[in-house]
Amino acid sequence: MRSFLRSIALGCAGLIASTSLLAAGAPDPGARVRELLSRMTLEEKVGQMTQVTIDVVSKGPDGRTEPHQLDMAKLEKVLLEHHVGSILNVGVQAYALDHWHSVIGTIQDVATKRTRLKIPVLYGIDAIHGVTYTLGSTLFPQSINMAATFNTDLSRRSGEITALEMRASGIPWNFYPVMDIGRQPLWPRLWETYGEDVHLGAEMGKAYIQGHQGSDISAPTKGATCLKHYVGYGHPFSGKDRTVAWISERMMREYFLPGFEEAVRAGSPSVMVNSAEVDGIPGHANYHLLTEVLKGEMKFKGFVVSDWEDIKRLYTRDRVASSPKDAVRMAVMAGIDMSMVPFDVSFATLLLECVREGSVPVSRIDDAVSRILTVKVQLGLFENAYPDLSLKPQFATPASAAVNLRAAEESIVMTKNNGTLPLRKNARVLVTGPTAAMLSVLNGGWTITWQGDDEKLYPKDKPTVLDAVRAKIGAGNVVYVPGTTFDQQIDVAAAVEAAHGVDAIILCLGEKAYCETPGNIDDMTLDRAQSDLAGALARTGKPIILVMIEGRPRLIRTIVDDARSVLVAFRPGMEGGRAIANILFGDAIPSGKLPVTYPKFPNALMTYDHKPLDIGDMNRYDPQWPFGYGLSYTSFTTTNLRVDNQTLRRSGKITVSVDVKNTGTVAGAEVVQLYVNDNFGSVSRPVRQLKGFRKVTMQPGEQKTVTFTVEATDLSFIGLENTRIVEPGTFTAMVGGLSVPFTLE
């Protein structure tokens, strides 16, 4: 295990350009960057700090005419006159692979052949569960699902495949992974996170970065990642997107910063900023977090990019800047290196004014530009900025689809089973509910379009849940009645009538696809139309298998008791329909575990790592299902939990071991989870914290010994002085229902 954020003396915030951003083996870009910087005009420098969306260089009055075409006059103006260094995004919808080749090739033709210094453009995209804006790509389960696998190897493989397919598209820079943990279940971006836990999120994100980047991001099938959204975005007080968070310095360092530090240490060369505010300070104006902590304490040598239009919002929305120019000054001096403007070049114009009047020193400009150019050098863009056409045969291969299917299967969590699952393949079933016959709900936002909700654009060769069930047991054994939309009844009476002639009901409920602020809700309770459908079907007496397809936990306590079995599927991706059917009929064994606490009540939101005070005389941790919970078609027992030494020295380590046995009748995988409780601390400590996990596959009757290594730094926490400390005392290690004490000297 890796320890988290350490107490590091504040270092120099400025860039030492010769320092490599990545692991050993990457070339030192320093000399080339210094030489380029010495030749650049001030206009060329601020241009490198400017990022515009592809609409700005595309045909049509708003740049969104379909079919998409670049506008050469606009492109030349942006690159030749304003020296813009980065372009991002897609137009109305995803492009075909060949069109991306044309787009990237044309942009780089202008940048590398016609600009004075021949500096290539850095193109970025939100490839958050695969290359979402390239048609036909391998679209994995969303992050919340990947976390539910508790399988870092799958996270690493998804990073590898995504990087390859991005490079096959000609795009070297991915705005992903989200390293801010999701501790507010109302938040519409919860599904973009790796869940509520510090350790799980850090390990899954680190594995993804390692797969995506390898040891050299200039390699033909690797690319740069971008950490989102620094920092505290995932804990808004209201639960609404882009709203206020109140996070103390101690809480920030204990829960939200550690994942970013692990990701920085893993080599991610860029960071995107939190669009909201923390403790009254907008993310884009937070010098303490951006410069003192990220660039100072964490020694981050990459560059910081703003989120969409958020520098402008320091003036228009947040009202902390007195003018658009003051907003630019404030953001750059806080530590932002590149502005996602994104619809114009106003940032460059205003930044030039700031430098010329002396409110932004040239040294700060040189720092930012050096960071940006360093990443371009390390990506190998100066040698070859063009799409690698030889990668086309490796795009969206059957082998990649097989990895995707496995990830989807392992991400689905069975939270209840009263003997109904797996279903017999000669069973006659009713499939109903608003998520049964849609691909968009399996994938969610950032899929083909921004909101991911345009069903007609989804591929015809990928099965919905309904399609996959029909393929599994034959169309003649499947009755389909929609029942409801998400919030309106359609034919509930017809669904009830159909239920009388079947053996079981597969009830698919949940949420439509959404992304960011359009996904805000006022009530976590499932829509009334869906709960009414569930109630009407329950009164038939037929066994109900509830399948929840959703981006966040929707409250279903009134439905759970009536269901014989429950699958929490979240957003399992393009192979999600097939994966769900495989689990329903026993061709895959469920092994997913909840990466978030699934709440039972709207006003009882508590994470698993709560404090003792949270469960005092009048309070209790009473979720629908707890973090780390998930059932299987087989059974496992854990016995003989032990430590190799009852005393842990400051400079040493101990080994925690437990025996795990498959006591069921089929092979299966179990996630063995190690939790630790610090019995007493100078700051109140959580009742338990995840410190390690291993996923082990076993045949019936097989037993394995699972071991974890614990070091003193793994027991550290943020003390009274808001620095990370290691405090001696007694601890309890816990696996399953077992516990064993040990002492830290």
Contents of the next structure:
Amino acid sequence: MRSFLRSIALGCAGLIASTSLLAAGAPDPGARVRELLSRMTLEEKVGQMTQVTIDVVSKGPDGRTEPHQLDMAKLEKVLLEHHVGSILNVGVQAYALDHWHSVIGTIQDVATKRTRLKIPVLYGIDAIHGVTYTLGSTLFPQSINMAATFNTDLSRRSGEITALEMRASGIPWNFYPVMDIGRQPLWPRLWETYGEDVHLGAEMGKAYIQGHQGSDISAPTKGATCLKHYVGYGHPFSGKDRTVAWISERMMREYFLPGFEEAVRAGSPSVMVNSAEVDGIPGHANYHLLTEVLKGEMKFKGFVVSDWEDIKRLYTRDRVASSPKDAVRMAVMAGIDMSMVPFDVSFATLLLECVREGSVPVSRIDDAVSRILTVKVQLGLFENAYPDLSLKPQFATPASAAVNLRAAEESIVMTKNNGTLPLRKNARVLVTGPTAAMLSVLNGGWTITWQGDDEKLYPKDKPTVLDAVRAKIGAGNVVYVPGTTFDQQIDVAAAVEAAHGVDAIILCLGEKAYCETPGNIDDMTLDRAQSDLAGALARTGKPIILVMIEGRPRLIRTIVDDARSVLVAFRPGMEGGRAIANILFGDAIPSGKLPVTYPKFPNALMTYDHKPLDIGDMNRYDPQWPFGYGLSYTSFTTTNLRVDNQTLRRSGKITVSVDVKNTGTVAGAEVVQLYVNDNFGSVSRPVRQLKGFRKVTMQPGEQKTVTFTVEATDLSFIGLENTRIVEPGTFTAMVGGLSVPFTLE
Ligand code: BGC
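What about the form predicted in complex with beta-D-glucopyranose (BGC), after the form predicted on its own?
Okay, now the whole complex, with that chain kicking things off.
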């Protein structure tokens, strides 16, 4: 079970003073890096710390002319004159595999043959749910869905397949996974997280990194991950993207840091910084979190990259720096090793000035460059920086699509079923609603384009929900009426009319594709046009199966009341249409569980692991559906929850076991979830916290015993002194509706 708790011996951060910037977990760069560093000029060093977007080296006035072409003159200037060490992104939209080969090959030709020291470029990409920017790649469910599978093996497999397809594109570095947890449901990047829970997020992220990196990131089918966005970005007070968070030291250490700690331990060699601010300190200026905590306490040996343009914003937006140069000084001295500038090379020029003026010591530059070069060495780029063409046959195989389909099926959560599901395959259905006939809504942002909302760019061979339902039961049994767009009625009357002639209505509602700030909302309530469509259909009396396709929970309480069955599908990816149809018609048995609390009211936003104070006589945890909730077509009972020893010694362990039985008539998978409550603590303790989960597949009538091991460190928390402590006392272990007490000595 838990391991990160065990080894976090975080000191009282406020009191830790690192003796020097370099001492803070600085890596041993190895002889090769040391030798290289000794030969580098200062200009070459600051160049290594500079990252530009591909637009800067591409043809056209803004570098975004389509079809994309590299501009040799610009490329030579950036690499030969400015010594830039890293490039990222695509121009407008995803490239074909062959185009990537030519882009990466050309860049590496200049870098490894024509620069003085022949240092390869580190190319990075947002391969968030698969290789976003390579046409035809395997595009998995988004993170919120992967978390809903509660299946770490699927997370590992998606990491493996993504790394392979990224390397097949010639790219070795992935800006993923998001280890910041998502505890603010309004936030437009909630779907990029593994949800609200510390343990679930850490386990899913760790498995992904293991799959993506293996034990050697230089292996032909492995690559480097980048943890983001460090840290606390996922908890904006306003719910809007890139806005202020207020996270105390205790809350930071209790909820937001453990996932990063676990992922650093899993070997991720890079970290991207929070674009926003926490407690008045912009992420990019936070020496305490970047240098003292990450590089010091966590002993992170990799390098820290800024987010997009965010060093400049210390001056232009946050006004904590008094000039662009001051911003560069501040960020580098806070612990940032590479600047995603990304539209120019000003960072390098300004940093050079800072060093010459003495506001940034050369030792800090050497530390940053060593960290970056070490990762280039670890990736094997000095041996071979070129795309491996032999991987092409392994790109987007049917076997990878099969893993993807399974992940999508396991990620869909059935939250209500009054016997309507599964539908019979000879049923006549009306398919309606704005998310029924689009692939973009199934995938969301970071799909082919940044926003993922350009429907015409999507592959023609992947089915929408409508296509998949037609394929399942025959087009003759399916009537399709759009009903509404996301926020405007189109033909509600036609939908109502069509409803009279069918056995059931598949009502597909939700959100369009979006990413980052463009996804901000002022109201969690689902758009009026959509609820009006639902209301009009409800009045026909025909059974409604509601399918929510969305990046975050949108409030739907009256629609839920009117619906017989509900699937919360979030963003299930390129196989999402098939997966939804398979569940609707019983070819897949739902097993997803909510990785976030699904709220019922706009002003009752509470996570499952709330404090006793949050509830009581007047207040309740009364969401639409709680964290961890999800139904199946079979039923499970859990009995006989027991501990092998009532007393847990400080250095010992106990086991908690429970018997789980499939009492239904079909095979299915249940997620057995172990929660623990610390009955009394010197700091108020959550009513329950997930400490372990296991997904078990069982045949009808089959029974299995699931056993979790609990150690004292699993019960640790951030105490009065803001350090992680273990306190003796009484605890309650809970699985399903059962509970059993035990004592920590
Ligand atoms: C996002 C990051 C992303 C970066 C590079 C930023 O806008 O916040 O998540 O990795 O762009 O594309």
